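This document starts with one chain, in the form predicted on its own, laid out as structure tokens.
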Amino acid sequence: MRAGGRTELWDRAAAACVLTLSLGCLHVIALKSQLFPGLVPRAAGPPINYKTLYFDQKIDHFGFLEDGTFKQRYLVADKHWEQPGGPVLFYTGNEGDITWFCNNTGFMWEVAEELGAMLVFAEHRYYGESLPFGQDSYSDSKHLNYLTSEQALADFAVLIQNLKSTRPGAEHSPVIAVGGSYGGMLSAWFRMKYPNIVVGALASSAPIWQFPGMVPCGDFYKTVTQDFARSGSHCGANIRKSWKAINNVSSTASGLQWLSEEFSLCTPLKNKMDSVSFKNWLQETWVNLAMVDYPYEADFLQPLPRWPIQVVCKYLGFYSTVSDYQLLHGVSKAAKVYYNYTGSSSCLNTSQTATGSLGSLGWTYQACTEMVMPMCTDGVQDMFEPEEWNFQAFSDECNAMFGVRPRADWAGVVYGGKDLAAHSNIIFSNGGLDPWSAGGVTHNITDSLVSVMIPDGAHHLDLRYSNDFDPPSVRAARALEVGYFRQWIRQARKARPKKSTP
């Protein structure tokens, strides 16, 4: 998306597609909107108390030349592991810090002593501390060339076959992989990759078809608007006129300092490529609160109330023709609800959009090879600018950017596209808020390849903390994935080989 020569964009595409699949950041440019999966904030609940450790990671596990090794981060809680052989509940780390991640999924902490589990977090390759080439990890293709999911998923076996045999009672524990976003994409794809390794996966909000020819381009967008659409009266409408409005007003340098005052920004608006920046921004805002519209007051990409759409499109409610400024005054206050909800926020910086705990760099590098996720709108049936989705351009920016060329039909290739009726024993969950859920699984393809949806879900809402303003739909799901962890464990038990006697 977002084709055409704005290479001047990247810098802030990148800072800004840090969050949007952990599993949804936008291209700018070609590249606007390419999935950055992220998780959950961190909410109340008990203390955790986890030990950090490290392990030594082959640099390549599918080449003999490079022999290096890195040392993979991971963090392991065993307070309620039953020993022996008590199931281990194993997070396949997303685009970001792992702490992050193992101090947000509070599904996983909340049913550990029901299960008996231990608790493992382990860390991606080139984020957060594991970096197979240090500080230099980024410096150059060669060294990015490790960076894929196909490495990553090897390193989880490689770990957890480490685990089983170094650590007493762990031999025989059942694995179940959990994951939210691309984490959740992997933990589907390490059970397809890996059934040895891990007796199941629940993967949360997991656009494992967000890719060429497997869903089409526009059902992100449309979902994001069906959420704007259903919060507020004109609510959508109105930012589709939006879009005009900061046109016609950008126009002149008059109305370029008006929209930097009216939006407190931190840097004024000083041209038109900025004024496109500033939609970019706008769009990225948008996306972000349909990904986070959670039924509760939440500090996850930024501190907002409980279900923060339907407070936005109480400022974006205009039942008639209003003038471009009235408009987008009412656009500035929405906006505000997302940057500056608690109100300490002397101006508003449109280079972030989200939380700065997700590795904007190598998620892009990752887009840019095999995680190629077309995205388009059309103006009509979403509320955004018209834009096509333009393979090209995105492959010239990323060949620009990296020195690569992005493999467009790959994913579908390595990991089966929406051919998985020969796998088993994966939950893939959906939020119906979600606009990433345009790209998951949404109905069952087995009776062991199952889809729960959660209609009133926003992006993996159930691996959240509990909460009291959970809907019920999230608890019945939940429910239903301890349930389904349970059946897993017993088959696996029940497949163990016996002991010979003499």
Second form
2 protein chains.
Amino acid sequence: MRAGGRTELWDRAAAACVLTLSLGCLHVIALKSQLFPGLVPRAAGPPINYKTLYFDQKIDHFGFLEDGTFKQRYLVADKHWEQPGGPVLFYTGNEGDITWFCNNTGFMWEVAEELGAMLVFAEHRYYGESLPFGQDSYSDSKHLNYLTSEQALADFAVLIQNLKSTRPGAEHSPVIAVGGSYGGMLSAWFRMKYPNIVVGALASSAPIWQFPGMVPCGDFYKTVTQDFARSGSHCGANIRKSWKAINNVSSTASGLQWLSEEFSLCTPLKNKMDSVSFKNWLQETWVNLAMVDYPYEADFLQPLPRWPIQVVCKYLGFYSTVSDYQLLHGVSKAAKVYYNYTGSSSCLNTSQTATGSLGSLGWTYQACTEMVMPMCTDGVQDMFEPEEWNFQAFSDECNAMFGVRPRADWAGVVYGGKDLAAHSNIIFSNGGLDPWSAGGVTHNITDSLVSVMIPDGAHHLDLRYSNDFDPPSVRAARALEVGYFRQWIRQARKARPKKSTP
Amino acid sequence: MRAGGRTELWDRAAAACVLTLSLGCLHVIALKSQLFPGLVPRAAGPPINYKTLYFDQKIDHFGFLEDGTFKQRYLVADKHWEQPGGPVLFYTGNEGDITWFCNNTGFMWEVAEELGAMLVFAEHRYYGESLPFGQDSYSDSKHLNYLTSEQALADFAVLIQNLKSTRPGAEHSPVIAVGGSYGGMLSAWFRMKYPNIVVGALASSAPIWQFPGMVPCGDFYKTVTQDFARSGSHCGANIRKSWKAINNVSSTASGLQWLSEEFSLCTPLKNKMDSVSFKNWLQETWVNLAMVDYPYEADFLQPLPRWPIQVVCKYLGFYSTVSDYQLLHGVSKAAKVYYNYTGSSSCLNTSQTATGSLGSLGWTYQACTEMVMPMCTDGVQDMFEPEEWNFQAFSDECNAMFGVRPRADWAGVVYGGKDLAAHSNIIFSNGGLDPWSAGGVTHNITDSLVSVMIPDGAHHLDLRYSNDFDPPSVRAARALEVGYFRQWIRQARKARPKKSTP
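Moving on from the form predicted on its own, kindly provide the form predicted together with another copy of the chain as a structure.
To see the whole picture, the full complex is given below, headed by that same chain.
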């Protein structure tokens, strides 16, 4: 990890993006979301239809001085809902525009009819349209003060309570939380903290243990490396060699120019700092590929071929020593699989991960406060340049950027760390290809805190629309998940308490 | 409920005191606490000994802008602690000086040796010495903003986490939360929200259902009335008649003077408003007596004889119609049982419940924010003047007093209301004589959310030192409670997760 300083902070924001993508990197999500207004076409399945609604949420659930409200956006689809009492599948929105999550969670749309369920997608505060202080929401740390997971969970709880008490037929509807990635962490935590509100939770690809002291900080990048190693001979080894090659080539002005042309960069590399950013950008590219290594053509983060890492690795199969230039030519071809599969990009933009978009800033703030997720590389068990986890440097950077310091232990205290056995009715699903599985729950904790592994799955594959190329493991996972949903719904109906009122 | 206005607000603070005593009325606690510094004598058992320590707590656990800390006081007694790994009994401090709770929770002291347990008594923020902003803590609603139960629970969690990580031998110690009254509510909620931190909780006389929509608002005063009815013939009926008698007598100046002399009031009644305060004060007296109707001499809120309501009722046994003056003479004698059992009071102070002491203000603020506890009387099923629950008026008064408005539904959402079945390992003990049992959990919810009823018990009798006059029901309750403690400790030792660390 690099030291602080204003310019490098934004570098760090970019790097934080690497570390937290799809948990983070909201600029991508923000761009994507513009593709899907209201009634939208999708890659698979029929067009989906929902109502866009707004709920007046308290800005601060945990204090009474700030009594203002903001409009929280949520989407409702009740075409298949069997009222009264039909279940509700409630998506606990992550760090981005909720319409994007809505459109990328085909699983919920596919099971709605089967379960007679209403679908609700609730936007996370400070993202999309749900801005507590409008355009001022990100203006300073004072306005950012209410951007926490606890506030978001309270939003969800209050919203559901309101839906139940105002929507005819919903009073006794069992509600199941569903979420992926950070949204999956929220769905698990939601069940833990508000079991009165949700009868169970599906936490897909939710790295709830990616916090200090819970899992080794190097496992994330080890998983990325394994994905490349298994997708082509010498593939990971050649990426490991590429960093030194970049260092060598970028040490001269002509080398920088060559690199810029070889990678068709929109903005040519000019100096050493540019080459550091360039390496960060490449590192993020490999991480993103590991996350979206889906068995079919998809455009989750980028339009990509099926099993994209296999395609990438075709360009990185050198089995003997080649020149730095030959190696980097292969790397360039590989990167273009990710950035220019459709052939429509005239140049590659390495600064995109450093964009100060709302979403990206929001997650960076969350990483700088509660969501402290240690990551490290050693260059031996992984294919990256060695970099230790340095909490103090990270904290100093956060302080310089936002005037806040992360609390390393808080997430563990408030969300239970590894001591979860007292909770119930949570499915933790993880993909074996997904680097975030390193911080996920990948073994059963109890009979009702269960792990569902999808060995051939990347990041929350189970939440996506079904596809002919789906491996059997994800089909089985979805069937199991629906089975648990049914069980929780039955339990809830059986156990419904008799209420007395004054 | 009376309408607002600055003067009446303080009346209302006094009345809120009536409604929340021992949950509230902190001036009493503050006075009492001065009797028990450090190493103290008690009514029963040997002197107790503890260390007074302070922990740097974050002022705001749920936001990162306010990063300051304050000194939270806690008391530790580890004489009998069997380390490594011996259990910890952790008192979740209520709205007052922690030394007073420490000295009035003899049960913990008595079972410490038996269980080889460490005792920890943690002070609730904004009470006693644990003031987030020192003398400014109560200066305005800005400084009061961090006085919530959620912040208090987070204090407890962080404190325990710290004790476990810094105290040799405590790392794997199972911790059990114990509390009475509001402290009991906190201990139950603590187990619900932080089952990773405490393996179980004893919530004694904890009215966790005394919130809007959960129990009838009149049950509290009905229980008070029943206590008087069963303690002497015509006793409750005569108190019911006394309000009109006071109205009659106080309608003239000479009547007010007579009342003042008859009741040996320190400050004579001068007008109608004084007589309203006088009635509030009497009403609170009867409530207090119901709470402390213990089977032996005790001085919890006041020095009192054994079964004090029976003693009181000796003066209220008129079986036929008597004059207003005769009736009120009896009421006066009765009140003096409570206020002057020792004979050392030269006069009775009706304004004491209106004192703006820190503790009292703190609870009033909590009642005006989260702790919204509807109470009402009808004069038929209870012995009080009819008074409806009027949330709007209450809210307006809170707004005038603190600039905050209570959130009627929040406690139900955040703490689960009646939907608690997903939780585990909580004992809800209640006394049949205790008016707070009306808002308590008095039936088993599940096998591990159990109700322990003490029919002859008043307010958290089970937490007090054992006494020769204890009824068999409280002896049985304590034995059962210790049995559950042992079971939870065994469970915890068996289930201890294997942790991996980076």
